[in-house]
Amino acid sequence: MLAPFVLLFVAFSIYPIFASFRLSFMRYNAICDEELSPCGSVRFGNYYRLFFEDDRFHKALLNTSYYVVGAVSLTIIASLMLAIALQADTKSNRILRVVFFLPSVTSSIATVLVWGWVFRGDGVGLLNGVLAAMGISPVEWLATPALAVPILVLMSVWGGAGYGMILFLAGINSIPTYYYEAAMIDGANPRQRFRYITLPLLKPVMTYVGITSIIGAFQIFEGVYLLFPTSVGSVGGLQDMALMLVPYLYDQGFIHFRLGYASAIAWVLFGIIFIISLINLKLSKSFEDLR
């Protein structure tokens, strides 16, 4: 009974993983030419080139690091603030919960296109229209290198805060009320109750939200691909101002057809996410032991 599922799982999930791992040690292009572009094993050549020779990879890694730190930290803070603000089970709060959660279930392509209209550099863009009404000169939002990562962080927080809010609400509602009652009897004010009761008991939820947010942030693709295209058949915008790891993987694998090199990028990305997740879990367990 399990054989059909197992066969499909092995064929379309397990085998591609091992195949990509093998390709990461090879020079493998879409078309192999024994004279111009021979294919074969390069051992750790792809990884050596990534870490010591590829400036675009370094740029993508740096941009992704900035993006992950900003997006994850701000998303957790915004989600927790929304959960606390909408904790009471009232009709207005239920409506607001739905409103804030809607971006999490809306098509990512559609939301990116809407944000593209908001940040358009001409007078058609919503934000520049508001600035023009205030007598301020328009800004080329999507052509300014210093604004690329902050724009992507803003989009991430807007789209992910509602999902984190639901998780934090579930965690807050699962905290027994007698903890707060005992603290109130002892004279604890709201700030102390939040610091010594709510935050410690929300650490498992915060760990889950943090890990899932980190994994999602490292895999950003649609925003970069749609908002920051280039005219040379590549991705990342002007001067690679918005280049991230997954768009760079796509660029190498499906635009330049360097499939072995793209596989190496994928495994480096997997290693980064795996290590950060382990560190997050270890820190969470340490906090639990100290408590």
The other form holds:
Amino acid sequence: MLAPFVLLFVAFSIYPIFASFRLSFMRYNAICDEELSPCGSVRFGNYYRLFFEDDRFHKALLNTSYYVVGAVSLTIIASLMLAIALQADTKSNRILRVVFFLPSVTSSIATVLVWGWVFRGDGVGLLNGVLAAMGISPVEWLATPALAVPILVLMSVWGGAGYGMILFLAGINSIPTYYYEAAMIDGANPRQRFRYITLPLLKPVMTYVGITSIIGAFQIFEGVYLLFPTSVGSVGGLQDMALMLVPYLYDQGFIHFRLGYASAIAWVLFGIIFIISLINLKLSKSFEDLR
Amino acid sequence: MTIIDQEEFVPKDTFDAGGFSSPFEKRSKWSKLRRIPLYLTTIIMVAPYYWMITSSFKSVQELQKVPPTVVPNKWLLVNYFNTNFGNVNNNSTDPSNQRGLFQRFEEVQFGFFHYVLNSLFIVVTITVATMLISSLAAYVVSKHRMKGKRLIYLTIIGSMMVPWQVGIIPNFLTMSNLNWLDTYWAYIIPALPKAFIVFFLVQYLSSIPDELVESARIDRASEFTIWWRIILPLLKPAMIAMMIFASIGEWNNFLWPMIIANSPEMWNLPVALSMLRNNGAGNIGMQGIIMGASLLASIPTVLLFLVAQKHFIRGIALSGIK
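Would you generate the structure of this protein in the form predicted together with its partner chain, following the form predicted on its own above?
Up next: the whole complex, starting with the chain shown before.
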């Protein structure tokens, strides 16, 4: 009875992990013709090139780091604030919760396409239209390298805050009310109650939201692919201003068919996520020990 | 709208953990003003949806206006179906002389709806099949004594740490070797093993007493009967939550379909949407059509969420607390 799941799980979840590890030490392009494009081991060649020679990869890594730091921290702050603001179980709050959660269930392609129009460079774009109404000339939002990552961060907070909010709400609601009652009898003000009761007791939820949104943020693809195309059929936008890890993986693997090299990128992605998750878990553990 | 049913985990007297208001403290007029930033944020949240809906009903001339109009001057359906298209008297340089959404994708049967059907078929098949095999697996892991069970469960949990993109290239090669590229197999089969669903169901089953299963075994019920008659009914709330999870995820899936589906017949909705965008990137007239397609692609998941939000939210909340 376990067999159907285990067979599929091994074939499409476990085997690929090892296979891509093996590929990451190879030159591999699916043609594997001795003369035209040979395949074979390159030892650490792929990783060497990634870390020491490939400027596009460095750019992708840097952009992704900025993006992850910005998106994750702002999403956590926004969702915690939303959870607190919408905590009371009133009718208007229930409706607002739905509104804030909607992006989590909307097709990401659809929302990216709408944002693409919001940030259109000419006067027809929504944001430039607002600026025009205030007498400011249009801005080339998607062609300004300094704005690429912030725009993607904004889209990510917009899309992810509602999800974190639900988790925080569940966390807040599982805190027994007598803590607050006791604190109020002791004369704690709202800020103190938040600081010394709500926040510490939300730590496990915080860790969970943190890890899941970090993992999610590292995997950004649609926004980069649709909003920052380049003329040569590649991804990343002008001067690779929005190039990130997964889009670069796609670029190397499925546009240039460097499957070995793309596997190495995948393993770097995995390594980063793995280390960050471990640090996050360790940190939250040691915080618990301190208290 | 009954959003986010809280009966189970909220104290009946609404208590404000943020401490912004409480029954014991005086409510000032500031407490209302405090919500102004919240309402401003709400506007930002809603704006893209509003824009998506209204622009899909604007004429091409109106879409080109600078600054853009907030409310459409005239609500039109030209972006969906342009009755004037192909009219002999029409000026071919007139930007509004273009196909509506339903008049595009002529290379496939039913045009745009081909992709709706594709997506529906793929999502339903994956969801049903994955729930069946996952609940079977969860039942065995949770209620059977078996050698190596623990190792299997730990592997399942451990695999959730691995981003799925790590396996994307080997999976692509497997599909290519099986000659499954550009078929529904490539959509469905690799999407079936979902570690998170098994993990969630095992967690849920652990709160169900073993005696229930034991007594059924004493009554000589077959394992499949126990699974079908006892386990599945008990798992119903968890199953519903995971079904919604899985189907929304698959409906919006983009990267994998883009890699495996080359011919227009095999695209799913998100891929078809991105193709619309690629063809009409710079063309303002196309934007209304793209917005209409985005709207139609978003409606099913939003509706599913609104109908089943109670189960969905509970699923998310449980996954976070445990």
